[in-house]
Structures are given as C-alpha cells and as structure tokens.
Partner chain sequence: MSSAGIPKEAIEVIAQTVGITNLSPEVSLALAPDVEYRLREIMQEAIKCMRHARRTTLTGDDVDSALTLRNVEPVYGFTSKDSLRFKRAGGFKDLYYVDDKVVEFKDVMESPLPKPPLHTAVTAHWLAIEGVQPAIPENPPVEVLTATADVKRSEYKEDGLPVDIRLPVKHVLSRELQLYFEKIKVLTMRRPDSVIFKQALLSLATDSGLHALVPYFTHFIADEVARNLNNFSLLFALMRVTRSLTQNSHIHIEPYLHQLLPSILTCLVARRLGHRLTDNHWELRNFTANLIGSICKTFGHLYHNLQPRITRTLVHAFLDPTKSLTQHYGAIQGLAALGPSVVRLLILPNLEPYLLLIEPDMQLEKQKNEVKRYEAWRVYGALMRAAGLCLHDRLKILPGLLTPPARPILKSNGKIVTGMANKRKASSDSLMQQQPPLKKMTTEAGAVGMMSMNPMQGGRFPPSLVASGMMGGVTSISRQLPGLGENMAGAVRDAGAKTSSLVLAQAWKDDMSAGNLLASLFELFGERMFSFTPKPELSFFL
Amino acid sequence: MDEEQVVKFVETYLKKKGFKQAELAFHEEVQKNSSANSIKIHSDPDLSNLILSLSKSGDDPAQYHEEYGKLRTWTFNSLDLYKHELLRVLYPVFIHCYMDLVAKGHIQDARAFFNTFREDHEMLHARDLQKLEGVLSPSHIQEMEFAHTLRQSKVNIKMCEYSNELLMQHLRKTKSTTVLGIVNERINFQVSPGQPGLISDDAEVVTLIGTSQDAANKINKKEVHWGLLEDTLEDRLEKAGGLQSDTEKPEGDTKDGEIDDNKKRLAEGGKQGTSVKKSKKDKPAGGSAKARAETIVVPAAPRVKPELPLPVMPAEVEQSILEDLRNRVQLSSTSLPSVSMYTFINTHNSLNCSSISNDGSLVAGGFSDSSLKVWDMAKLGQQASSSTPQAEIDASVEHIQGPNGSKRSYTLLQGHSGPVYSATFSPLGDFILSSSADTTVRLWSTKLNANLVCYKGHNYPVWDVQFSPFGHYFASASHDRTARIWSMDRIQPLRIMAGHLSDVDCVQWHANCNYIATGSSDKTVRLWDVQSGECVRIFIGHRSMILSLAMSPDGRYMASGDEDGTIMMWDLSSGRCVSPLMGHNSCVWTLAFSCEGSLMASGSADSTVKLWDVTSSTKGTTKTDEGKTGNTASKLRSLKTLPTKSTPVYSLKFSRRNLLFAAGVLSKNV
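Generate the single chain structure for that sequence, in the form predicted alone.
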C-alpha cells in the first residue's frame, strides 16, 4: 500500500464521517510533510490493514451482522465479574447498526439484522423496539422524533476501567472496525477506576434518551424545600388534642350515622372489604399499639411558606374537614383500610379514565366519544335495584333519562371534540377538570352541571390534568412535551415546564403546592419549582414510560409507576431511589398514599390493588445518611393483594377518613 492510497483512504473516511476540520488539518499536514518524513505504512501491516478496513467499512451490509454477532458471542462468554457491564454495550450498538443500515439504503439487510437479534433486547426495551421497527427508510430517521433523537445524542454508559479495556482490546483484535466506529461515535463511556459496579445499579447505567447523568447530578444538587405549609388544619387539630386514632376513642362516641355509613361502604367493597375486616380482627391488639408507637418516632416534616397565593377556605368547609380528621382511621401494617370498588360496566371499551371525589360521593368517567359523565353515588343507590351491587356503574343506561333529566343515572357533560383522557375533582368536589385529545382543558361545575371555562394553550393532546391540594390552581401534561400550570381565573397558563424529551404522561402536585412532578415517556420523572418554572430534580431509573405519580402526605417522598409494573419510591431531598416495589405484572395506572402516609395503594392493568408498607421502606432513610439508603430495599414488603374478578384499576383515592376508593372498568379480555 503506497502513501497516495493511504492519504486517499483517510480523506475519504474523514469526508464520509463529516469531520471537516480534521479533513482540512490532515490535508495541510500532508502538504507540509515531505516524502522523507512520511510514515512508512507498508512496513506496518496491522496499521495498513486497519486503514484498508476502515476505508471499506460500511460498504458491506454483512459486516454489521458479522461484527455484532462476534461482539455478542464474546460478551455472553466473558467473565461473570465483568459480563453485566459489557452487556450494556450491546443494545446501543444494536440500535445504531440497524439505523446505519437503514441510512445507507440496505433496508432488507436492516430488517434481517433486526429480526435476528431483537430477541436479546425484548425484555428491557420492548417499547423502544416497536418504535424502531417503524424506521424503514433514510427519511424516517430524520422525520421520526425517536430515531432522530437517538442519532443526535450519545448514549451514556457507566463502566469500570478494566471492562472498558477488555472491550477495546476485543474490537481491535477482531478488526471490528464498523462496531468500533459506532462505539467511538455513539457511546460516551463514564469510566471509573476500581471494581465493576453492582448488577443492581443497571437501572440507571444506560441513558438512551434524556439528560446525561452529569447534568442530572448537577440539577439534583439544587435545594428542595419539601416540608409542609405552616398552620395546616392537621396542626390546629393536633394542638387542640383532637387528632386521635379510632382505637383511642371511647366506644360510646361512635355515631349511628357513621355505623350505617361504614356498613354501606363495606357492602360496596364486596369480598375485598370482608377480607380486610377479617385480617384486622385476627391481628393481636398489641400490634396496632406498636405500629402507632413507630409512627410517632418519625420526625415531623419541616414547615415552609407557600410560593403561590392560596385561596381562603370557607369556615363551613373547615369544620367539615376537621370533623373528617377527628374521625380518621389510623392505618398501619396491622390495620389495613376498607376498600370500596366502583366498577363501570357496558362501556364498550370506550372508557379512558375515571376519577373519584375526596369523599367518594361522586365518580366521573371520561369517554372516547368526547363525553364526560358524572355519577352521584347517593342517587345511584336510590335508583339501583336490590339485585344490582351499588359499586357497579352502568355507563350506557341513557334510556333511564326522563324529559327533564331528573331520572338520569348520571350527569352528561358535553363540550370536548375529542376523546377525554383525564378528569379530576377539586378538593371540595364542586368542580371537575377534564383534558382531551382536542388539546384543551375544560372546567365544569358539579352544581350547575355546565362547562364554565375552556383553557387553550397546549398544541397536542392533553394526557393528564390535576387540581392542586388547595384547589384554584391546576397542572396539565401533554403530548407536546410540556407541563403547564394554570389558575381557574385565567385562560392562559401561568408557567410552562419544558425539558422532557417525549410526551409528559402524568402530573402530580406536591403537598405544599410549591412543586409539581411530571412523568414522561422518556422514562424520567422531573420535579419543578412552580414559582421559577425550573427543574430542580431529575429521577432516572425507570425502564419504561411513567404512567402514575403520588406524593406522600408529609411531602418527603414520591412514588412513580411505569408501564412494566414497577413502582419506585424516591426521596425528594436527595433525588435517590429509596426502594423499588416489584409485584405488578402490567401497567401501574394509579397510586395513592394513605392520609398519614404509612401505607400506599397501587392499581394496575393486571386487575389488582396492592397495599404496600411505606413505613418499612422509608424508616431506614430517616435514621441513616444518604449513603446507606440502599439497605432499606430488603425491608420493603407488600402487605396485601386485592384481586378483582376482571377489572383493571383506573383510579384510587383515600378519603380524609382513610377509606380507600377504587374505580375500574369490567373487562372480558383480562
């Protein structure tokens, strides 16, 4: 191989890769150097072969298949100590091999390559593979958001120094120049000295789409004031000595109305309510006393001032809430809640969402025909026949409606021009917000049964909307990759939170109203300051899109549920995952904390409600520093699984008295 060939090959390679500055510098260097000072390429056969292979790399589609196959075999046969780190390289290399083939027009070879090796990545990246399967031409890479983002950003992979050295030695030894080019161009290795990382760290070692770990760490150093607001109703009641558990009350204090109410609610809960009641009876009395003693040990949440001007609560509403707080049932791992399950039937697969008011008296459903329907449980109970369980809601019985609308089993609210994807009741139950594919959010009055305001601002479908804990303000999440904060009295958003790299699928308010959390299809959760609009936390660890969020009542913890059925508990102050909760085998659609924060309920597409002991998973973090939070995962436990017959659970809500309401749609396909 003579020098002219070498120069030609190097220039061709640099031009093909788009390295214009390097090409100019190389061209100047060639002109300056005389033949006497040039490198004798022909005397180094290895270098000669490498340059020759680089110049030809990419021309042969079979090279991608062959080199990736070699890397795959070598990785699976490597030492167990380093295997889990080396396996991390396979998925990004697989993706870019496929897209390189598509970009060069080798569509058939790309499909063959994809189908040959996709099985290796189905378990962890099924959703991404479905999107990638749609990339079938070079134009798709530019037009499709997912593919374009992958091509424009590098993959961040954590790896120890020795694993990195082993990988590079293998690629050079096997002359895998195509894969080597992809590794150099598409992967950013975060190499650390010492021993390989733990296999348990794999949830956050690969960030395919999203903020780099360094940027996330920088954001997570910002201060978060996660405490509760000053002078809350709970504080006032506690100072007055009125906040006590139901077990501490004298037996004679229970009102007849409460007994009847509890009986009615237990009847709604069906078998589930019965089993919970039985489990509480079987537990020794000393257990609940011990549980109460443990909850008292947890330090009180710090107090903060509101950043938003909050609405004044009417005196009669305060009295009603105080009454609920006085009669609240104290829950623990030995005292589980009663559950009232509302089931929609005959919906013909058109129900998209459901919502339950704070006291469980109203239930709303959003439908694909753009309608919003609201059921009053008291009226439904009067109209239902004795053979029909009160918890079952027939969403199609429009024939019951009379001329004046008085006998209709639900209130029909029409105004949207697209499917309704989310609905939420105000804290007092006098308003409902709904979001739709028509890009709008609408405010409805439950007293007037009318649409009051239509909020326009999003450019694409709005997936979720949530009232703040104090009402007046609400947050929305959209396909346009933004979340927005609104107030009821303004038709324009107050804040726009932009930063997610894909749909914002769910949104949740912090207990003190100073922050909102957003979950996205980019597999991250972000925490935003409502006053500044800045992102103050990025939570990385989920392997699929986030579908549900919940904040603990003390404001310290957040739970997030994803499409794979995984729930993660996060410490807001440190930004770390306290503990993953594994148990569901399908999408987690809804999460809810009990009023005192000792339990959490999760509802899933697998037709179950699960109750989790939050105290056991977070107790260790209150006594240890951040560096020891990993030990708490072993303490976590699922307290009870409440299966439905065949009803995927859409929404959960704890009442102020700690009764758990659930809603879902009867499905014959489950």
Second form
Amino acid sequence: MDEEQVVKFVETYLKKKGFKQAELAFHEEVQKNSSANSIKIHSDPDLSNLILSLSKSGDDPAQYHEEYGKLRTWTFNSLDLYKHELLRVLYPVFIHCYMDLVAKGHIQDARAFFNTFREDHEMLHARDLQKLEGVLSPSHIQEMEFAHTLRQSKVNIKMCEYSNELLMQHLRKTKSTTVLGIVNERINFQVSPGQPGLISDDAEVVTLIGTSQDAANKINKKEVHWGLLEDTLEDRLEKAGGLQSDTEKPEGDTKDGEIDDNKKRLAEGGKQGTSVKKSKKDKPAGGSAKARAETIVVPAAPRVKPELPLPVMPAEVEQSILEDLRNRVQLSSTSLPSVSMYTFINTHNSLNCSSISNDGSLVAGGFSDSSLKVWDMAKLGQQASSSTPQAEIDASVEHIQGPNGSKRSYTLLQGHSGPVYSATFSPLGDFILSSSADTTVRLWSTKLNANLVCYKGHNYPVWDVQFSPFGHYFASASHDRTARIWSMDRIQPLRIMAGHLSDVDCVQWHANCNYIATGSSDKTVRLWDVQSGECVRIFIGHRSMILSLAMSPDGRYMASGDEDGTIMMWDLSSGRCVSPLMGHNSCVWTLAFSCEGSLMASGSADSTVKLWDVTSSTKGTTKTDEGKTGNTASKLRSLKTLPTKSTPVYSLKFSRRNLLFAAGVLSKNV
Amino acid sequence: MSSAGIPKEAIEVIAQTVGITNLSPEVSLALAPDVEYRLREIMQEAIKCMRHARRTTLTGDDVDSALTLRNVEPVYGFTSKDSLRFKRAGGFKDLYYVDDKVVEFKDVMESPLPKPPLHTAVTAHWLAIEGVQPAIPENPPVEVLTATADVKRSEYKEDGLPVDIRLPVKHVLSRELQLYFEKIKVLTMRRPDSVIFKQALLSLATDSGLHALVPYFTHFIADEVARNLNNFSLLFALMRVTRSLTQNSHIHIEPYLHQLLPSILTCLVARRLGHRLTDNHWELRNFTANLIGSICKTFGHLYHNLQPRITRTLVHAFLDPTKSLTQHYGAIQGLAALGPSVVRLLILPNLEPYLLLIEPDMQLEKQKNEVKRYEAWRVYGALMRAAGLCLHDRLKILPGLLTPPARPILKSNGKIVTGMANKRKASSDSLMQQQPPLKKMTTEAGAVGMMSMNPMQGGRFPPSLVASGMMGGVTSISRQLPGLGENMAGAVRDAGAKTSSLVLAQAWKDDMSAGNLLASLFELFGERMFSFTPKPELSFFL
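Please give the corresponding structure for the form predicted together with its partner chain, as opposed to the form predicted alone shown earlier.
What follows is the whole complex; the chain from before opens it.
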C-alpha cells in the first residue's frame, strides 16, 4: 500500500506541474518494474480507478451528477477565449458519465442524469442522444454498436496548453475524481502550444466515431489520383474545336434551340455519358474568356489510365456526344441554367425514387408497390404542349408504351418483390438498374421493356445503385453495411467494400471510374479504390445521415448532402471540407454538378432547387493553397433558390448541353 | 419522447392482454427497459426506411419494413397510404391515438364502389428559364419568389439577375398571335376612329385561327370595360370588337360568353357611360342592344338559359323605379332587341303604368331639368318603338286574326263603348275571355309562380311574379294621379285607360287580337302608332 501511495503522489505531482513526458515515462517505469499481477493495477485507466476507489467508498450515482454539474458550470463561466475548447470536453464526459451509470446498473439515476443535461448537447448531437437514450441496461451497451464503439475508443480533443491546464486544475481543485477518471480514461488530449484553435475546427473534432481520428488521418494520407482519364471525348473536341470554331453557333442560338435539340437527341437513341471536365474549348463568344481564366487558375490534374477495362463506344454515339459538347451552354454565376421540372402526380405517396436519363427523355420512378415505371417524356411533350416546336421523330425511335397505351402513359416494369429504392439509367439510356428491399438489383432493357438480369448478393435491402459514367459497371449500397461493384455480365459482385459502421445509404462514381464514394448513416463519406477495394479517404464532418453525393466533372471535388439540409464540399486530394453550404432546411435528396463544373444544383425535401456557385470557392482554395482556416471568405455561395409548388425534388440531372432536369412528387402535406 | 420510457405497469398490462396473469414484478422490471430499447431500435430502422422512400413523415409502412428488416412479422392492418390522423387523448398532455371507427360490414357492402385511383403521371414544365422562374400556374406565386429572392446576398453585384416575370402568354401563343393581340389592343385603346381599326374589326370577324386568342380577348374586354366606364369612345370600340368576335364563324366563343355578357350588359344598362354630356351614349346603348339581340339569336339554341338570364336582368332594370332613366332606356332597347314576343310579354303589360310614371318628367312645366326631360322623352321614344315594332309584328304574322276594330278608335270617349267591346269579345273569343282577364291573371299567378324561375321558357309564359306585382304597384300609383296624360286628358279617359291596360295585360296571349292591341296602343301613343302599321292593315282600321 505504501508503494502505491508513493506512486500516486509522484503522479499527481507530475500532473500538477504539467510534466507530461515525465509522467508517461514514469508510468512505463512503474509498469515495467511491477510484477505480473500488478500490471493491471498500475496501467493508466485502472490507476485512476484506484484513485477513485481510494477517495470514495463505492460508486455513488449522485457523484456523477454532482461532478458533471460542477464541471459544466465552471466551463460555462470560463474565459471566453478558452471556452469553446473546454466546451468540447463536456460532451464526451456527459456521454461516458451516462454510460458508466448504465453499466453499473443505476438505470433510474442514469435517466435522471441524462434528462437533466441533455439539452446542452441537443443541438449538435441530437441523433446520437436519441440513440443513446435507448441504452438502458449493461447488455445494451455491448449489443448496440454505437455505444460499444464509444466505450472502446478514445475521443481525441485538440486543446491548447493553457486550456488543458485550466481543466486539470479545476478537476483537481474540486476533487472531481469521477470526472477526472473519465477524462483520463476516455479522452485523448492533443495538447498544442500557443493560442487556442478556431471555433470552425469544431466540426471535425466533436463527431464521435468508431474509427479514431488517427486512423482516418492515416487513411487520408493515401494518394488519390483524381485526374481525368486520358484521351476523353472533350480532348478530342478540343483538337477539333480549332477547326470548327468558325462554324460554331453563337451562344444565343444554342439556348433557343435547346428544346429542339433535346427532342432530336432522343431520335439518336441517347448517348453515352462521358467524363466531363472544365471545358477548355476556345469559343469566340465573350463569355468564354472568363472560363479560360479559371481553367488556368485550377492546376490541371495529371491524367490517369483507367484501371478497369472500359467498354468501347460506338462511333455514331461518339459523334452525337461531340455535337452536344459543341452546343453546350456555358453556365456561370451570371448565366444560370434553364430548369425543366418533371412532376409526378397521383403517386398516392408511393414513389420512392426517380431517375432521369442523360438526355432527359426518359424518366423512371421506383414505387413502394415493387413496380418500376418509365415515362417517355418526348411523347408526353407531344400530347401536352402543342405550341412548343416539335422535332420530327424518326421512325427508328422505340415506342415505349404499355399494352393499353391509350390509358396510361408509362411502361410498367414488374419483377421486384419489395419497395424499389433506387433506379439509374445507363449512360446510353438503353438500360435501367433498379434496387429494392428484396435485396436484389435488377437490370432492365428500355428497348425490350423486359427484365434481363437479377443480381443477388446483398443480404439486406439495397438502398442505392449507380451506373458508372462509362456504363457496364455499377455500384450498389445496402443496409448490410457494404457497397459492391458489379459488372453487367456477371451475377456476382466484383468487389465488396466493407468498413462503414452503419448502412451505406448512397453511392457515386468518380469521373474517372477508378473510385467510388459512399455515404452512410454513420455520418461519414468514404472514398474507395475500385481496383483494390480499399478505403482511401474518410470524410468526417456531417452531423446526420448522408443522403446524396455528387462528383465534380473535373474529378477534384465531391459534394455530399445530409438529412439536416447541410451540403459539404470536399476536396478529394486533401480529404478536407472546402466549405459547408447551409441553406436547405430539410433533407437534401439530390445533388448535381453542371457539365463544365461551374455550378452545382441541389434538390431538397423543402421543395426547392438551389443553385450554387462552385468556381468562386475553388478559386479561393487554390489561392490560399488549402489553408483551410482562411477559407471563410470563399464559402460557396447560393446563386438562386427556385421554389417549386409543394414538390420535394427527388432527382436532378444536367444534360450534356447543360439543361437541368428536375423530378419530384407533387405532395399535399408539404 | 424524453419522458421516462416504459413503466413496468405497461408491461404488466400487455402481459395480461396476451394471457399471462401472474407476471412477477422482477420480470416486468427487467423487461421494461429492454422493450424500450427494442422500440427505439425499430424506430431507428423505420426512419431509415422513411428516408429511403424520400419522405419526411413516418408511415405504418416504414415501421413494417423496419420489422421485416429485423426478421419480425410486420403488424398487419396499420398500413395507410396517407399519413395517419392522430387525435389527442383527453386529459393527457402528449398522448395521441389513431381514431379507429367501427365500420358496419353492411355499409361497406352497400356503398358504391369508390372511384378507381388515377394513374400516376408525369407532367413537365419550366421551373426556370435561364435562371428566371416564369409565372405559370405550375410554379409557386410570385410573392414567394420575391420573398425568397431576398436570400440572395447583396455583396454579389455582378449577379444582376433580371427580376421581371415573363408573361405566361409567351409560352402558349405563337409570336404572330402575340403580335396580333398586342396590335388589336393598341388600336382599340388608342385609335378607335381610324380606318385601320375598321379593318381590324373586319379581320376579327372573318379570320380563322384566332381561336387561341379568344380567352385573352375576353379577359381584355372584361378588364377594360370595368376600368373605363367613363371613356365613351373606348367602350364603343370594345363593343365593336365584341361584335366582331361574336360574328366570327371560325371561333367558338360560346364557352367565353358568360365572361363577356356582364361587360356587354354593363354597356347597355349602366347609369353613366362616358363622362361628357356630348357623349352619345344612346347610340352605344342602341348598338349594344342590337349586339345582345344577335348574340341571343345566334347562341340562344346552344344555351337554353342564355336568353332567360339576359331578360331577367333587363326586366329588373326596367321595372325598378329607383333606377335612372338612362338605365330604363337601355333595358327597353335591350328587351326590344330580343324580339317582339319579349316585348309583348314583358313591356306591354307594364306599358301604361310606366308611361304614367315618366309623364311628369316629360312635361315642360313639371320637369325643369332639361337633361331629365330629354331623357324621359328618349325613354318614351324607346317604348313607343318597342310597342310599335311589336304591333307591326303582330299584324304581319296574324293577318287572319284581324278583327274589326272593337270601337271607333278615333273617338276616344268610350266607357260604354269599351264595355260593349269587352262583351263582344267575350262572346267571340271562346274560352279565354270567359273570366275577367284580371281575375284570370291572379288565378294563373300561382301556376305562373312556378315558372317564374324560367319565365321565358318557350316564349309563352307571362312575366314573372315580380313583374306582375310591380305592375300592380304602379297601377295603384297611377290611380292616385288620374288624368295627367298628355294624350288622355279627363276622367273619362281614365276609365278608358283602365280597360286598355286590361288589354295590354293580356297581350302575352297568343291569340290576342291585334286590333285590340292597336287600339290600346293608339290610346297611349296617339297617331304616331300608325307609322308602325303596314299600309293595308291601317286602311282596314281606318
């Protein structure tokens, strides 16, 4: 006992003086020297438990309440400069106090404690609190993954030296041994000398995730080749552009002819989506000068080779894409896109998802009655608006019509045995993939109106499925916490991406097809290498479930939207958040970048489409060179809010000519 | 939600409902937290399902999907496509329940099948055109737009987004039609006297392919009439446009008539049209009356209630003594334009009392106001014309019914004579004249009352009760002011007039003798009536 007392005194002395290194060294010494059975006693957390048991007889539940209350009052009254750093400590202490109480079986006290102090954290951690509220017995802590990981891992909190000192002094002065124990056991302080950090860093730190920040940082150090593929169609256009610039139409004509063009494009049978990047073509029109200036600012990424064998594009399709690219409307903060809205009516609350083909001519809806319905918008336009100029429709256009075409205007595709949660068109518009609660993904042909393949592999509902930008490959995301890569010709998945701690809710391909991004209910977004199946980036910052993802056409940025209406723009190479976009006040269902990457559109459950300026932010970051603290000025700005008539927007799609298509359901109670 | 979860009593109650009566307190105490945990787990999964169904309200379906996810049998019978309607339980602050009514099986069986739900459909519209939202019905109203536009930060000057909302017309009409419409509008508003306006009217009356513009024209006319009641020339121009539109055989104006009619009637019976004395509003009223007449003739067979509605409005204006004389004039002209049978039915029975009413205004010594007197004479002229035309019509159609004049019409003294005439008539006309006509009127009044909703049906029914009641009132007034007529001086005349009023009162009857009619009209209007009588018949009388 004497020896332990001495050890304790030495330790407190070292702590008081702030001799961190010495303290650690001392611990190691002690551990080495002591015998096998005394290791347990002397290892760090147990030591604090020892102190605890010495000072107090048994575990008094009221102790937690009292000490946490003290810490809270002290923190709130602390110096403004250090307050926000100290406030960060409160949440983990609160969580662990509660779980300690639960673990020791004081259910009633735990509940009282939780309800007394939950308000403080309601704003930032509402969802975590809701989850934890249900933890009511020691077995739940083991069973519930979230609670379990919280118990297993330490929370990293960055702090300046002085804040740390203040905190320790306070805890010692008030003899808050319980809290001190928790702080020692659960929190890993990263003490940095100098001034306290900025409040804006908060977002990264306060999220409690299973993986430690270190691990995430380690992963994020891996190299990501976000450059575009070699020899894209746009490159070819660039070469051809010099020759054709004389014959190029003035911009105004292009806009007028947009509708015609869309109709005509249908006649060509849809085309392949190409990876698109910031357009560099030399246009004689005045607006292009600015665009060129921007392309100079953004350093061109090194071109990469595709890691997957990519399908070959038919020549005539290639031609039509080139034609589209030539006629593309240049969008910028001053020239906003035209938006064509497709509204679903009479859905009786059963539409789960919608998807728009690349040229906007086909619209698919997945319904909770297991059906998938496809509308041919060109045909619809024919019936409805007689005054809009009609493009002559070739005889070669496939007629998509139900058996009793006169009555209903859509093609009914039946095959799933559960609600259809997602649908995606192939880049050429000839295939549709749909994913459903029946754990399968099905491939449909829009030409034959029939189901071709049923892909079984997931064990739980498949939330999302996305075709790759070049077709043939697709990715799926499921409740079974995995994302999988498939190719159309195999019924087994090619890769399984496992690592998320909760449902994988959405998936998106990178423009160069070598990566996929997944968003999850564990509030992180991850980037995976398709070839190796490894996780190469973890993006931490969202405070609720991720619902939508979009990749910028230049391959450099990624946007993600969550349940609260926050959109975050990420830099893929650094893994950092460029800027959070606030504006929506409900779920962001869909995101889309314009083809040259200057604008982003977001559609939300609050019945609006918002247009954001991307170029201003990217310029800002390149100038400050990822100095992310100085980036507040370069926040992405909202250019325009387009409210719909009580129609939550389910999907958005920029056509190759930069016409924006939006789809949503007219709903009464929004 | 945040209140202490599930009490052990709840567990005990649930246990009892499934037949476990002797549940030990320890068991329920242990179960309670676990039940709560499972509930929360299910709700968490249900919320995930809700999000993936792109919804923000939780439904029974979501809970069912969550249960299936956990390999639990779903709870059947709670699915509902619409969000559930919760009711607050009385006496508790935050306790809600779903109202589940008992439904009789018989009622369900007997009730008619509900309509099949409509097919899901997709409609397309422009949410924005180059960043600007067009003001079309599919987009939210403009107020919302401007309110949210404030979100746009002021620091970005270069935005310069145009705020103007484009006309919805532009997306429906071809450019040519838009131009045409604009041109006509300008002509009507600015240069209604020019030659080019006449040509425009001709074009409106004859061109095919204007159909798409009809709603815009109707709207335009209705708007401008309402706004420019004192701009005489514009009103006239508008009425001309209206006439041209109704004449155009290529367009189907029928569905828009109900929008046009109020404007037309306004131009007919408004108290004031134009703001200057020199404005010849009489002419406008005459023009409009003819327009109404032609509309009724053209479209009356398509809209069986068109003429009754117009007539009712006009009769109301005519019989309301509080209305100004200009309004009366318009009403009379309008009624006259609707045809002689209408005059016979609605004007003639009220003719005499009405004349008595306006007489004071017509006399120089009684009415000092020049304008008023002029108006009264105008009305008098209109009445005479109406009555005369009617008489003319009678004489033309029923020459066979001509009876010799019942009394020497040039001698206007005839209480006895008229009495004799009545007797003779009674003997010659079989059924109709058996009863004194007035009595017959009253006995029929009841039956007529039912018809009064649609007084003109078949053009044979007597005027509505309102009209006859009004007539009675006017008659009684005329009794109190006997013998003031210019043409009927003396008390003897009074008696004669009374009988002539009887004749007029039954003028609606088809087989009413034209001779008698002429006689009584002659009594009221004097020799001027003869101008309306065709020559041969006139000689017959004389």
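Numbering follows the first chain given and starts at 1. Just so it is clear, the structure is predicted and the values come from calculations on it, not from any experiment. Only the largest set of C-alpha atoms that superpose within 1.5 Å between the two forms is called the rigid core.
> Under a superposition restricted to the rigid core, does residue 316 display a Cα displacement of 2 angstroms or more between these two forms?
For residue 316, whose C-alpha is compared between these two forms after core superposition, the shift is less than 2 Å.
> Note yes or no: does the Cα of residue 307 move by 2 Å or more between these two forms after the core is superposed?
No, the C-alpha position differs by under 2 Å between these two forms.
> So, does residue 164 move by 2 Å or more at the CA between these two forms, with the core held fixed?
Yes.
> Once the core is aligned, what is the C-alpha displacement of residue 108 between these two forms? Give it in Å to one decimal.
Its alpha carbon moves by 5.6 Å.
> Relative to the superposed core, report the C-alpha shift of residue 25 between these two forms in angstrom.
With the rigid core fitted, the alpha carbon of residue 25 is displaced 20.9 Å between these two forms.
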